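We begin with a single chain expressed as structure tokens, specifically the form predicted on its own.
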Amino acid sequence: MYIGQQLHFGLFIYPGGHHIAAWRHPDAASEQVTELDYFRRCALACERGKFDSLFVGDALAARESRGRVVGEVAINNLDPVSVCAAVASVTEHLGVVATLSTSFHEPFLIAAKFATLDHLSGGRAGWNVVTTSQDQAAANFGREPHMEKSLRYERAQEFVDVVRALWDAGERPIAHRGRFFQVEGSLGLPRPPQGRPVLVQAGGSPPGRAFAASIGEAIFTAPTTLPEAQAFRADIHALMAACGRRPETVKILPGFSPILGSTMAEAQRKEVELDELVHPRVGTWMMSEYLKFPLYDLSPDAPVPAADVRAANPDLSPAAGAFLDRCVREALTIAHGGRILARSRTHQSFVGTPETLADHMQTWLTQGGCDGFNLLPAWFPAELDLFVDEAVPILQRRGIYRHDYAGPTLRSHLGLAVPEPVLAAA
């Protein structure tokens, strides 16, 4: 914990909102998710609340279920990479980070995108690594199934390495030779006006936290008490220090999806408009694939089947493995596990007024829970307008959140500098 430290917030932008059944709702314009306006109302919110980036995204295969598509949602995501350039060309501060997998595309491509996106948005860019563990995708990208999850992490360490590579060098060319990749020459512009586009990670697996640990400079989690998201922290600020950083040089923003209202009674009750919105089916379907178990054969009253889940799949991910744990504790039934999974997909998620929204997110800031949040509006644009208007003001008058914005750049917004090049050899 940092004594002074203020509040960083990102906003996580989905097609509808973060509630899967928001894009029903009357107030979502569900109607607009293809539109640029609809991208840039929820941008100039964002910027008018100081937020440090814009967020998005990726989709790269449909959403199946027994070999039928059950997406359930308003759309897939679009490009991230196009939507963060809208965003860029309406906005003034904003930062804009976009989701690309290492999985399916080459380390020159990444590297050309995001430097091409950083000097055009005056150095503002950012981006989401990821490594990707569907079969679906590598079938749309005519691959072979996925790599396993160690080996992957070993490949996008190697494919950072070389981005980092092309940016450092600019104009001059490398001469990488590694175990995934061949690269030589250069991309043939100046070093992007951060140096480098800053690097966030997703990483809640052991491998996963190790590569965030080693290349993150923002770290999007997903706890969902203040006891998880501290043993989360602790847990990178020494995997960080066992890599020779420090741990101011990275933001770790837990994911958060508010429903707010002017008393609590108001709040609970959008809660339960968007709950009863919800098919039982799609709760049933979300719980078997963030299990890896189906479900859909069981009465949605039934009891969480938590032990024969566990039997089927010893490797669950950590938050998967938490929310099990959850149904155990909470004697939860399918529908109401479904629910749950609806409201926030596995992100914290709260119901209250601004005012007690404040008190939490302080105190989450000063026990060292986090540095910020990723915010996941219920539905966008008027719960995000909701949370700039009523909350933002608030952490403001506490003196835990920014009144202007103290630099120009992605960089500046989140206290970071601007790297040293290390060049590869020619």
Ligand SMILES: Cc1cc2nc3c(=O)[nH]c(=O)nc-3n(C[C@H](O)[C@H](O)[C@H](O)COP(=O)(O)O)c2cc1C
Second form
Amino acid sequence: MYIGQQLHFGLFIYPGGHHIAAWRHPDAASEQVTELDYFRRCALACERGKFDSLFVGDALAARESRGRVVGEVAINNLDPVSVCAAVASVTEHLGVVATLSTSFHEPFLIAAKFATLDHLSGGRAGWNVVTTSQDQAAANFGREPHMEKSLRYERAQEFVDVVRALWDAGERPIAHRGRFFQVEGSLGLPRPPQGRPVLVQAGGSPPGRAFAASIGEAIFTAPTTLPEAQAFRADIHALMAACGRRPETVKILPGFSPILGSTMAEAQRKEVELDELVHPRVGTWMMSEYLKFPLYDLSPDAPVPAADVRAANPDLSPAAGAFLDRCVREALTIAHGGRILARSRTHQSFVGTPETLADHMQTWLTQGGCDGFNLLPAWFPAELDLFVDEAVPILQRRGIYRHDYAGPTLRSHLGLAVPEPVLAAA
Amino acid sequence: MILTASFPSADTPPAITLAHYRALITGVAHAGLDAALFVRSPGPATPMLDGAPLIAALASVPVGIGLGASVPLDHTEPFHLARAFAAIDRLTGGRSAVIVDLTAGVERAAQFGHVAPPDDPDARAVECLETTAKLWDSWEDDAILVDRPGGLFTNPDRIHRINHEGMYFTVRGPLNAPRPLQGWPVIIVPVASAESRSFAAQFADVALIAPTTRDAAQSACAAIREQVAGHGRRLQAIRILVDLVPILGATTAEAQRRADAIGQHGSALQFVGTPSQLRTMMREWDAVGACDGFNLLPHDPPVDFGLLATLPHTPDAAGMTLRDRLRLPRPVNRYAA
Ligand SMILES: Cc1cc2nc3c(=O)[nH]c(=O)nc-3n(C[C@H](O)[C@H](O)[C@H](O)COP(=O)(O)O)c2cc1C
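We have the form predicted on its own; now please give the form predicted together with this ligand.
Following is the full complex, with the preceding chain placed first.
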């Protein structure tokens, strides 16, 4: 098993915080979530903590419950490429990773967008390649119903092939004729400083994992236990070997949502305080969306109707299926399940002191559970600052985290080489 | 009088760095201009530097001027355009402008992956912008509440599906981003054909025209204004700027020497002289109503803007939206009760 020596961190930024009710906390910067200063403040904290990157997720439809926007939750992230460009302009080292969907874009403009971002940031751009699981997005592009899942990944693979060819070719033209795309021409731009912006992937289904193993250079995932994390990492490494890739060429980053206190009791108090801010309607809505089954007519205190959910959704995602199993195992009510989702949307949540956090992360690293973490602070910017100022120095003292950046590009932070261009014969 | 500066994408520097563009727009602000526009040059081979992330990256430069970027309107999806500029307008504090590019999809059909360009690119562009504007309006200005005790971040009664079903687009909405600070970004349309003139008359806050004489400017303005009125828009709702290549010198002789060395580039109107002679000329055009201002296409931005900066002008105002600066009306939200 390949074991990394050093942890890697990326920040998953989110309006208000990752706890669904965090925006209601008096310390959360909720009024500022659309302002440059909010992003600047979070980005500077990441740079102080020597993080690899700041990551911006994407959604292509408003969050609705039975045809009406859900008012009890914060707004979505602003457009990722725009936020990443702004963040790159106020930082020197931090990588910027923007999410864009291969299902609702076309390759030429996306290649241009990321080439632009990589040039302007001096080689700090990354692309989180997603296929969009939110079915409602299709209604905003005249493409209802959303493509069938295996087709989404076939399109994604060809999409990435075209984009990489355009980056590699630089100012020279390419000629691509495939099943989904026909592209003849060039970006007319020099090859990006990183050769290719870093590709990030977070597919969880079998075709999603295969795609991640074939193109991913950083992979987001959401295991909640060490054995689960080890199994996922081993599976990705095996799939990579089958594509001729070595395990050092990927960083596997489980999601991790910390709430820190100077004592365990203080941290627990903070978590309870946040949980009490969750509106009951939000819990039911999150459960209905996540399980793809309407629970609105049931009492929040009713048990999760697992059999009905399964019968209605034979192809529930693996992550949602595992969560449903947990609801049965722990005999959870809808309200209780809702609070778990509200806390970190099934990503691992952690409550403790900076010391116990460091112990935990060290164990996951040395036991082959991860190469680092994708951080989902419960609220911004206070929990991010706590992690950077209290936990990072401990990890540095233990020799498992860098004291400074080794180079100027996102690839250099991740220890990845600039890929050789693959050029079609002229 | 309104002054903007345009930087064509054909002039992309060999090393594309943020430092280059920061210096460029700082020079524009010091010269007392109102906005910097990054305009895609026509042609299938011009570099595809994307102006949208470029102006997002320039949002942090401490200047108050507007920032515009070309958008290939005959190719873009309304949802993507609306979402990107909702972000950019917020990040810039309401200083963004969309520069309408009506020809990219035709010229670059093969790159964009079309076997043939859309059969009626202008009709597609019109519907694209109309749909985009609906998406910007889908959040009313007071949709964001951040009511902590009440537990409502947004007011669902102020966020609307658009249910657009047209020839080219079917978009349910709403957008998943708040309305731009300016309501809509400033819409800028370069006028180069009958189609683009008609487009400008319907939608433009700012039209860019390229006459070569003052008389031609006067008649071009009159023609646009007549069409603007035909669409039921008020004449004050549009600003018409004349493209002008300034070749400046501290003395007339120095300016002339530069002009001789540069020669005539492209077909745009040139002005050769000192900064104060340029100002006099602009005032004369303004006095006869030949235009509302000028869009400067500098040959050597540091030199020309450095010279312009020596003229007395009011300092660059911060904290103002581009619409305020250009005294343009804020678009009324079609969904507001
Ligand atoms: C940390 C993390 C972040 C993600 N961010 C996004 C996102 O911003 N937008 C999106 O559409 N999907 C996002 N996803 C979802 C996945 O990329 C993927 O599209 C989804 O899991 C469906 O694919 P699958 O069926 O292969 O799991 C994220 C997943 C994880 C674990």
